[in-house]
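Let's start with one chain on its own, the form predicted on its own, as structure tokens.
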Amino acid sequence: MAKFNKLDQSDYYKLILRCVHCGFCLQSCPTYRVLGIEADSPRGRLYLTRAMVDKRIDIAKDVANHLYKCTMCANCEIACPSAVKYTDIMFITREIMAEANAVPLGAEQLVNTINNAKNIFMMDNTLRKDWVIYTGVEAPIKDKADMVYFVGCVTSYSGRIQGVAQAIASILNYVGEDWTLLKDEWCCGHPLKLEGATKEFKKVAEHNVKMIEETGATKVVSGCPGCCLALKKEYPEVLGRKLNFEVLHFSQILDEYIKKGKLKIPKFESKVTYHDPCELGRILGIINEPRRVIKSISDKFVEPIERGKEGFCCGGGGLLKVTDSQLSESIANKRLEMLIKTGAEVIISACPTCYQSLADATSRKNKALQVIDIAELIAQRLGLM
């Protein structure tokens, strides 16, 4: 049996004991809202974790199926009156499960894919920049630059999401930024962190940081909240040092450009709503910036219910798409229904995974709704794509 003292067992156990089983987390949890199963709630997962620590149950894949049936959206932490650090506990627990070879098959396969191919799609990593050819945008690769655009796996390889990369590159060119792509970008490694593969995650972090710091860039921008989270918070933690660059989500860059008058964007006439990506809004706290960008071009912006720090997950996080794709789709359907109730014609988000999840849900519902990334919308309004 794997040891439950990966860090300091007493501190880890104290984190778990902070849960008083009050149940306030239940209605904030997307998996519980869909399934209604106690073991698939934050409270239930913490109970299972404590039972493993107490050696009342074994570390096994049937337990892991519940622990990984979680989007790691952290909404339960907002609802918790006891300030339980649920995601911190789950990251430690998943690391222990991974060391015990007790993770769901989909998560295990994804780790192997990233280790071998340096991306989540098992594609040749030399094809990572082919989106530049497909979109026809100018995307420089320089030895030195002020800014690095970290594209991310989904935006690089997924055909319908490559428009996001085209939009970001086009806008950076339009305002005259001194920017570059990395010569050898690897997956940010956030999925490795989510699975519990800490050693593999550290190797990825070391590589990407080396590539970035060699450019001398002071800023790194990405349109992917998962990549931003990895670069901004998880890399310094796993590497044990401060990084020599600032990490920004592209919505923050857009907000800055608009404030400084670098972008004059024609108004958008359609009624729009905004879906907060969990990692961007709740975890990184980037809530106001995308809204300021949207409101600068739209007089018909309407907020959905469960937004901002209390935003409801799209179902695409926490590796849920590879561990339980049906549940992931059900959560996306539930979120889409909330967005539909706004009466909006266009759903805007700022995350490639949210984009995919909501667009797929829209297709399943046969709704005449447009799902678009905030960077794409701005680039289109500027006539750049």
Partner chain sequence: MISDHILKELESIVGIDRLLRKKEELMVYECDGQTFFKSMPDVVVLPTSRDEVVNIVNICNKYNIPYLARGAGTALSGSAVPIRGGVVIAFARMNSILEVDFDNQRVVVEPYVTAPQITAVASEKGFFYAPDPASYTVSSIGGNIAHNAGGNHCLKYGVTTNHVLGLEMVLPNGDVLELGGKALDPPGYDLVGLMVGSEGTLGIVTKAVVRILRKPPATAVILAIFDSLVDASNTVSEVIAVGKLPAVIEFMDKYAIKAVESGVKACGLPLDAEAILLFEVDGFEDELDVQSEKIIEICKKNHARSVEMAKDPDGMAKLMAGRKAAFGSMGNLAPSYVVDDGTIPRSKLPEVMPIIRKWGEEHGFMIANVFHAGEGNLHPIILYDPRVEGKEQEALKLGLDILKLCLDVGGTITGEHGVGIEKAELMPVQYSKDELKRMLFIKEIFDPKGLCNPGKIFPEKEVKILAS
The other form holds:
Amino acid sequence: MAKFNKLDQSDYYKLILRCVHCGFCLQSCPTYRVLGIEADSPRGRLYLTRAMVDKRIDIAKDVANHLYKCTMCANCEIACPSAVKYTDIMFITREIMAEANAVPLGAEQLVNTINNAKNIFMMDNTLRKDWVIYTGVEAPIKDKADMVYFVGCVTSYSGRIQGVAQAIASILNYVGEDWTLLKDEWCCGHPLKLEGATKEFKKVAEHNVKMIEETGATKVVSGCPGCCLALKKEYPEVLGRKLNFEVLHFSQILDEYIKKGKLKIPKFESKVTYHDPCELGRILGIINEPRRVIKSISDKFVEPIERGKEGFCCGGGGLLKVTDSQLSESIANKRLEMLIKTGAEVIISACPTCYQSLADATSRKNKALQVIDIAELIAQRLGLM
Amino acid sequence: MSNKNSELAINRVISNSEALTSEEVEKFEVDGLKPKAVVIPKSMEEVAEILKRANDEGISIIPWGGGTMMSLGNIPKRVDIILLLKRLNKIIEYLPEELVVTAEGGIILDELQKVLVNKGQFLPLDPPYSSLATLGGVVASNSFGPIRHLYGGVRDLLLGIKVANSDGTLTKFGGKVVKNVAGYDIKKLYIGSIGTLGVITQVTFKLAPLPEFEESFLAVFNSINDFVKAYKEVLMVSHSSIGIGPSAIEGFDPNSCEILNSLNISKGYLLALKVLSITKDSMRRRISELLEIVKKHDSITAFSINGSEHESLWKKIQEYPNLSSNKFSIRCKISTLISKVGDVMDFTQKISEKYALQYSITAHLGLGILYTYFNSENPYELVKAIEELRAYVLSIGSASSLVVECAPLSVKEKVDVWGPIRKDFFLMKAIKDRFDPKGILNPGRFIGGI
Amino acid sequence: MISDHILKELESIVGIDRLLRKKEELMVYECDGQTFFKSMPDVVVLPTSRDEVVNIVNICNKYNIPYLARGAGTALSGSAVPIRGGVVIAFARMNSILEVDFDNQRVVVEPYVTAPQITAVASEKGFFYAPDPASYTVSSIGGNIAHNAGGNHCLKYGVTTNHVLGLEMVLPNGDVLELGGKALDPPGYDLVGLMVGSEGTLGIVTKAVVRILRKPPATAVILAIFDSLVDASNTVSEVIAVGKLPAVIEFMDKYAIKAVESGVKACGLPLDAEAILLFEVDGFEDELDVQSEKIIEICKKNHARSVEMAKDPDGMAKLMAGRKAAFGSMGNLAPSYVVDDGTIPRSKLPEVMPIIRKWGEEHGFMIANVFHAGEGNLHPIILYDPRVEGKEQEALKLGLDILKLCLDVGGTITGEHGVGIEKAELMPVQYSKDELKRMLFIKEIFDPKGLCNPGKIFPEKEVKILAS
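Instead of the form predicted on its own shown above, give the structure for the form predicted in complex with the partner chain, please.
In what comes next, the whole complex appears, and the chain from above leads the way.
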């Protein structure tokens, strides 16, 4: 089971033992901050993991409920003075849980959905590109191209987020990139990895890599940090080889365009703030690029508390939306409050999931606040949509 | 107990200990009650032995340090033996590199300071009567002065205590290290308990380095409103850490500002700060910053003084209760919110006018503690004034209180000097009952008749 | 075991969502920051109000069920371990700041608020909350109060008891008491002072009034490197004696340096040094140099190999980096450790430090020292591998021996971590029977049924002897 991470049983145990139970992670954890329940904290989940390995408790769904009640935001790793590799441990633990069929129902269903439909929504995967029709943007599908735009499930299928795809496509067109969509894009598989379904994840990775490499593209761009993380870090790991293309988040591309003077964007007058997506900021380390983009068009940029490497999760990460949607919403509400405190009128994000979580939280709160993706904002300022 | 029996019992308690002659005993009294004997133990063990015998015989014991705070408390139920602690005056351990001193409870504060100052250190407590007050007495009465503002009070400075108990044991709580959380912090109970739980025979205190530079900053205001606005702003910008902050922020009403008589300035509401600094230059900067604030609030005069003038001024401020004792028969300590000090001053003036009392007010502004002094020919008016003032103070809430620290018998007979008990009193009573089951220590003088 | 009808009663107070009773939910409450002492509660409840706490305590009283209050569970002495099972009252949901009163320089909080949260609201007008134990980013004020927590800056600013002025508490009989408040010196015995540091054995704090102080305008950090333990120890005493009271004096010995330098947080400390000292001075900008110069002079006089100073945030952070990373880096040397907490008179450091080193070597343990030297508060970290049979017990025993050494030189068995379960057996060493008896009087007065966090501070045997 642990071959996946090239860790034998004792290495895995060693990783767990590094946790000295100090509890310094507690306040960094979104689920603990909302619930205050030890089993739903990083320290608690590690304790339960160790208890399973030590055979003090069974590998069972009841335990899984806590292990999967985690957004895998990795904020605890920043807080940890002992450098415990929490997410590494959790990925292995979740593999063990999956193998033992001890996974929460929602997560199990999601794996089946992706296996069958190749997307997370149980939609017909051939309709994946329908957003092109709905938005009316030009989006090429070529045999060969310099750049692949990997759209991702949420952006492809979720009504209001399709605007992000529209924005990215229109900006790529605007600067004249030689780019293409994939002929048959599958879910990036990140949710499979989160569930512990390694075999299935590997299959998806093989497919998507094959699709990309066929185009000969040297760059893959995505507006979704989850997809970026899968393509950039998780695929090489699971496939055991280096990939022949560079993976970039669209905010990096925007930063590059602005640096090179390819985009002249009119200033934006509203007071804005930025929410760091966990996978983008903390895990991939892309913190300055989106800020440079925003500052290039706004003089009224305000930072929220708990940002950058210490960014607080929107609640949409991990598989929390399917394992405990109510908790996911509570975390989003909490994050929204911090963002509201900045006094900003517009919240900018760079992740379709964050976008969704925060926009939903905003509408629950009846706040006349605008949540917008960084690509959309730029495309709008350029008059492209 | 018949007189004869009681005399025998007292003699048994005294046993071989040194006692004053009956002539000398005449000089002692507590709220007009004369003791039957005054005993002078030479060691902590002797204190403990006397207590044990007193306990066996049911004889009451009143510990007496410098005698400067003996006015504090309700009229005792009984005064049998006064225990004079002046012989317990040794310094047990003083290592300057520890910044800590341990001494017997009967040592006089100023005497101790003389030793510490030689090493550039001091015990940062400046209660009134420091030339007479003993360390044990300072703890038992929770005495302090203006510099509590920066350095904290007894509860912040006391590291350890050794107490003789009514069962004849000696017990030690805390220690000589600055951090200690082993078991319950029992030493806190003795602070301000006026000897009702045990006789304090030894104390260990945290010390402080002497400040590098010190000056007085003084500002006088015509109206109480300006004064209040000014002190609130000064408090807001004043640092409260050693080396940075002013060590005292004091307030005086036009009656108490007579302490400035020698400086020949007009009467008014006086704001007085003891300003500390580490360099001469930064002292000038601090003074000018203060000047700016008080000018903004229409001070009629503001200036700084240093050197011997500065020192003698603060001696006067520290000794104000002493200086005023001929003029005023009543002293009340009012603890309240920092922000309400001005209101309490105002109310005190009104009530004094209403009952035609002579009065004067001083305040530790940053602590929210005021002292109001009264005098009148008519004890009934005094009682009424105290009761109204107390009702006002209690109405502020947030644990505000008024304690009558000094009053003639005629007033004490009608007023509980501690004020009403709170809901937590039953715990205090239970503590007293367990620590001094026969109630021989200072019976009746503390809160709720303890 | 708690019967179903009692659980139903508890459930009627907190609801099903805030009552935990499954094994995997309870197991994680079996220990606090340390993991040697373990005992599972029968049930965990998460109240959101004082009244709920009162109702919970009343039920425990009615059915004679032991209970204890738990904050963040970061204590290191086992004080939050439900050693007799029963109810754990977890305060995580009571985390509101109730009032920020700048005029009176007080903040009123619920027990699960953390120190940085208080400082965050206080800093709006330039104030801060002073006590900063190592765990302060996560530990709760309620827990800080229970342990009278210290921290780096207590040399200058004092410990928790100096900053807590009022408490609302639920007494074991269910009474709600207001002790103290925003005003100072309430008449009567100082029950607030008694509650602080009582390790949750006298009742449950549901609200606290704390003091906030004005933030010092500027700080500087000095790092001095020594080739001898004794030189570094002497420096500490001398700095204190000259009257330039730094806000912080921290000590790291060679094993602590090794731990940091062999991990991801290595920051370039010399591996051949015997010890380093870190000082922090604060004050007005133009006064920092005067203070620092004297300290640097003393370091040099005591043969410091090098002395560095920084006043800018980045530079200070760089010098502090090693100290910050020290505890967390212990995993680089061994998978587990026991950390002790004895305090000694500061002048005894030159005598005690080499003894600790020697004892470690004799028993085959690496003992790293990272501690608050300014207060003489030692934190010897005895490193061991728990998978080696008997090592854990041996490490614990060595720890207790070191604490006895602290007592021998005039110190105490715990400076800030508390007695808990771990050090209870040393209480009769530090205190006489008469002294312990008086502490037990207090326990009996507050908690006559002995249900409130039982089995802590006092060794069982002693309690029985003294009670008879």
